[in-house]
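Single chain ahead, written as structure tokens, the form predicted alone.
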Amino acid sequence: MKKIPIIIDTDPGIDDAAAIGLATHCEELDIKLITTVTGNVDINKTTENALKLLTFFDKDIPVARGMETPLLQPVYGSEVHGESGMDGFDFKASTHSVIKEHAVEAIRQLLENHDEKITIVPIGPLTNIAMLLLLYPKLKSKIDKIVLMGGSLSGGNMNGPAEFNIWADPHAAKIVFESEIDVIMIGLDVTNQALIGEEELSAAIKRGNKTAEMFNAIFQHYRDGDMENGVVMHDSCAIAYLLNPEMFTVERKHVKVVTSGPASGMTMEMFEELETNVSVATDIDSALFQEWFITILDKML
């Protein structure tokens, strides 16, 4: 079986924590890197809380440390995802160190290396991405496509019109859907339609999963959503659309991020007629995402 070579880009974050965990244990991905972003959390936090999933689920993948700051912003939002950015589960310390080069870096030399195009998929901010772009622009041609988490065409988490990774950073993702590369974003106006809470969760409990009872424990203090009518699965999502594109609708748009002002962070598509330049997922089988969902945790510990 040929797998699909990845590039994780990452702020763990409460739905990253289950992004990675479900993308680990999916036999068609070949994880090459996990990078790390401040986001939902500060660099710190998300790194170390990436080195401590990979010990979780006893995975031997490389983390890079990556930007510290947005490119002209600081802002984090542990407000949603809780102090250390993964409360409510006592994880073990990590047994993982992070490689030497910056996670800018860390891409390129996988980049050049390589011999077949790599797939980034980006589930925070989208801070490190726009770096490589314009410190390596000759690189867009190993890049097969960006499937990013983030914004939204019909509304956001923040200031109203802008979902959070988009808004984090929106200079950075000006520079991501402007570059002329496939990229494919899977937004609010999907990811809020994948729900799992404990119906879903509590067959594989019952049957001993440590993972199912690790989700349970972090998705209790995740407040986008609850348990009873389920927490939003946005960043899993990515790594769904990776393996099942037919579970979405896809549609191509010209979308411009706002950059500055009272709607700093939408995702605005424009309807004059202009070429488009992102791959838009306006619908997904709820249904679907769910099954696939289970039939992964399954698989875990």
Contents of the next structure:
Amino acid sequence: MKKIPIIIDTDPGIDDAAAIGLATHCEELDIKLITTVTGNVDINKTTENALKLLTFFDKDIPVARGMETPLLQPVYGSEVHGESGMDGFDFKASTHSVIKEHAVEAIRQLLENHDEKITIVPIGPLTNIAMLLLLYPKLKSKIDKIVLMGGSLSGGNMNGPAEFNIWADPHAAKIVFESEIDVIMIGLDVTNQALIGEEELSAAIKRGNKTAEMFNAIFQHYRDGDMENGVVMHDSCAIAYLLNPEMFTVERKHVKVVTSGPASGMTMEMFEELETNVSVATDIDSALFQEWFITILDKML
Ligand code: RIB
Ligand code: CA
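If the structure you just shared is the form predicted alone, then what does the corresponding form predicted in complex with alpha-D-ribofuranose (RIB) look like?
What follows is the entire complex, opening with the chain shown before.
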């Protein structure tokens, strides 16, 4: 089977932890690099959390530390994922360390040296990706597509219209959305329907699945949903799309990113006759998502 070479750009983050766990147990994916960015918590914590997750999952994947602040606006400290960014579970100290290259340099080197195109999977603010495109625009030709968790055409989670990953660095998002790269936007329109809770985890926990126990512990501290009805697996939807695009309804649209004023961070669908610039996931088969999630979880004993 031909594996899909990917880079995961992340701000772990409780739902990032689930996405990274799932991705590292999908044999269809060849994760070349994990890059971290300030988002849910600051760069020190997102980087430490990425290293702790790879230690927990016993996966040897290079991690490069990325941008400490958004391109132009100040850092925002979210409480949604707890103080550490992965509250609720006592992770062992990481046995991995970051590579010496900055995330943007590490992505540049990989794109330059890899024969085939690489898919980039941002599941946090887009600061690293925007910096790459600003510094090395010629490398766009080495990017197969960008499958990002972010945005929303149906209301935000940071203010009326804005979703966190776009809101946290709207200038970076504008650069990515206007890059003319094949961008697939996996936004709140679908991720808010991707719920995992006690009911879905309990059977795996009963089977002694240590990852299910860890997910159950950190999900209790994730303030985006609740364990009874399910917490929102935003970032895992980007991984699910890579492996099962048929799980989603996707439509080509022209989407602008608002970068100033009270609606800053909004991803706005433009109806006038503009060239489309992004493929937007507008619906998801939620039952299929849950089935997929548990199938991969069962591999993560
Ligand atoms: O809006 C949800 C997104 O913001 C997810 O990526 C979550 O981890 C936070 O970064
Ligand atoms: Ca995230």
